[in-house]
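First comes one chain, alone, set out as C-alpha cells in the form predicted on its own.
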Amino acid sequence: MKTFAISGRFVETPPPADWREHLARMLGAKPRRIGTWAELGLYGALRCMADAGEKMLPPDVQVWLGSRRGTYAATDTVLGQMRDDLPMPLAFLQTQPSQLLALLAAQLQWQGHACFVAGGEPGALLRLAAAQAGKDGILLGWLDEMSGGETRWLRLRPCTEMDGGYIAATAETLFTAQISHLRLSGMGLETRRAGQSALVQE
C-alpha cells in the first residue's frame, strides 16, 4: 500500500480565456515554437508546482503525464500536411508528448525519470506512477487540448499513516479539491478528506 498527501494542486476544465498571458508571466516571455498542447501542460504543471510552493523539483520526484487523445490537433494538422507534401518540421514536433517533459525539466532545473502514457484514465495512470515513486514523490499530469482543453496536475509526496479515515474513491474523484490524501491498496483507489487527522510525511 502506498499513501501520498497532495502538496499541490491545479485544476482547469477548460481554462480561461487568457491563459496564455498567464503561463507568459510565469515564464518571463512567450512561449515559442511549441504548440497548444505543450503550452496547456506548462501552464497546468507550474501554476501546481506554485500551489505546492516549489520552484524546482527535487532530483527523485518522477513526472507522469496521461491523455486519452494525446496531441491529437497537432497530428491532424501533420497527417493533412502529407497529403502534400513532408510535413513541416515545428508542426512534427508538435505531434511529440515528449516535447512537454523536456520543456518541464529545463523549466524546472530538473533531471529524472519521466514519461507519457497515452490512454486510459487519472487513476491507472495513477497505479503505474505510484508503483514506481521514489522517496519525493510525483508530479502526475492529465492533459487534453480538445474541446476547449483541461489540464490537471497534482504534487503527490508519500507520506506515512497514522490512522484511517480513507473513503472508496473514483478515477473522476481524483482531482477534487476536498481531498488532501490520498492511497492505493488491495481495495483499489481510496481518498481522505481534507480536515481530518494529519499524517506524517517521510
Given for the second form:
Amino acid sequence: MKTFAISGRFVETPPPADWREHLARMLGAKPRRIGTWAELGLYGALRCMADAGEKMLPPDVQVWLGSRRGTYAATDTVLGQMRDDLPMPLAFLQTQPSQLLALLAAQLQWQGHACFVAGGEPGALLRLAAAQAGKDGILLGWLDEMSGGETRWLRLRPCTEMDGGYIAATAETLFTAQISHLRLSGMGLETRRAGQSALVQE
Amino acid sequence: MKPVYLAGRGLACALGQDMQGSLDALQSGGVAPAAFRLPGEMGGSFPYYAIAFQQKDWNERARDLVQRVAREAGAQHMRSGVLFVATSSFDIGAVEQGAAQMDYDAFSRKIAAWLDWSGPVYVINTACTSSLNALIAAHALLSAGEEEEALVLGVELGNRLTLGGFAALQLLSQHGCKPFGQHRDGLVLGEAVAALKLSTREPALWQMLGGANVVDGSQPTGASAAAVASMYQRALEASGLAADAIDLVKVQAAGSPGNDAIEAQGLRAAFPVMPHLVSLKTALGHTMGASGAAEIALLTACLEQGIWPHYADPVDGELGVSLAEHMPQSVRHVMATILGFGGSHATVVLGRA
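Moving from the form predicted on its own to the form predicted in complex with the partner chain:
Entire complex below, previous chain first.
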C-alpha cells in the first residue's frame, strides 16, 4: 500500500482569461517558443509548487504528466505546414509532449525521472507514478488545452500515516479540494478528506 | 522485490520482419537503408531504415506488424497482463492518410483491439526513450507484485511529420549512420515494431535488474554529459551493481556530431574502466520511441547467437571511447541506453542467468 499526503494542489478547468499574464509574472518574462499546451502546463505546475511552498523540486521527486489530447493543436499546425514544405523547427518541437518535461526541469532547477502518459485517466497515471515514487514523492499533472483548457496538479509526499477515514474514490475525485491524503491498495484508489480522521475517531 | 524476466521478444525492423530474419540479415552484413524524399528547400532525399513490408494502408500495415511481433514475443496467450505501448509518433501516419483522428485513447483502444487485450493499457511517450521508460514502469509494477506479466510494445512506423521535423531541425544525415564515427554527420531514422514480454512467473535467460531515466532541461533537443553520468549512476544503484560489474553498454551513438561527443563524455565520467560498447544504429537506424525495445530484443538475441554488428566508419579518436569490433567473451551484465528529445536520458540493466 502506498499513501501520500497532498502538500500542494492547483486546479483550473478552465483557466481564467488572464492566465498567460499570470504565468509571465511568475517567470519574470513572457515565455517564448513553447506553445500553448506547454505554457498551460508550466502555469499549473508552478502554481501547484507555490501552493506546496516549494520553488525547486527535490532531486528524488518524479514528475508524471498525463493528457487526453496532448499537443493536438501544435500537431495539427505542423501537419498543415508539411503539405508543401518542412515544418518550422520550433513548431515541430511543440508537437512533442515530453518537451514540457524538459521545460519543467529547467524551470524548477531539477534533474530526475519524468514521464508523459498519453490518454487514459488520472487514476491510471497515479498508479504508474506511485509504483516508482521515491522518498521525495511526485509532482503529478493532468493537462489539456482543448475545450477551454484544463490544468490540474498535485504535489504528493509519501507518508506512513495509517489512520482510518479513507473511502474508495474514483479518478475524477483525485483533484478535489477537500482531499488531504490518498492511497493505493489492492482496493484501488482511496482518499481521505482533511479532518476526516478526527471525525472517525470521535 | 520479485525478479523480473525477459520472457519473450519479437522484432520487425529494416533487417527483417521477425527476429531470425533480422539476425540472418545482420550476420550477412546488414541492409542498406531506403530513401525518403521530403519537400521544400531544406528537404531532399534522406536514408531511412524502412521495414520491407509493403502495404499502403497505415492501419493495416501497423496491425499486421503489431500482431506478428506480439505473437513472436509469446504474447498470444496474454490477455490480462498490462500492456505498455511506447511511441513518439502514435498513429500519425494514419492521420496523414485521413484514417485516424489524433486521439490518444482511440490509438490505445485500436492497439488493444488488434491484440484482443483486456488488461490495462498505458501509452508512454517520452520521445526516443519511450520504450525504456515503459520497461522501467513495467519493471516497477512487476517487481512490486502488482502484476505478473507485461508486454512492452514499441511502435514507430513511417510518417512524414517525424522525418520532416528531424530534417527541419537539421539533425538528419544524407549519407549514412556512423555511430561515434569520425565522419558522422547526423541521424538516420528507421521503423520498428518490437515487443518485450516481461514476467515474474516465467524464469528466462535474461533478467531485468533495474533502470533509470533522467530528464535534464538544459538542452531541449540534445543530451547533457552530467545527465548521462547521473543516469548510469542511478541505474547502477537501482540494480544493486557497481560500475565494474557492467560488461557491455549498448550506447545511443546515433551519429550526431554533438550528441555522440556528449554521450562519450558522460560514459567516461560514469565508468572509470570503460566496459565494452556496442551500437545497433547501423543495423536498424534510430527507431525513436521503439528503439529501446527494438535494440534490447536484437542485442540479447545477438549475444545468444554470437552475431555482432559491423561499423564501416572508424571511431572518432577524440571521443575517448571505442566500439567493440567483436562480441566480448563473457557478457553477464548489460546496460541498454537511449538518449532523446525532451532532455531524456534512459538506461536499463539486464543480467544473464
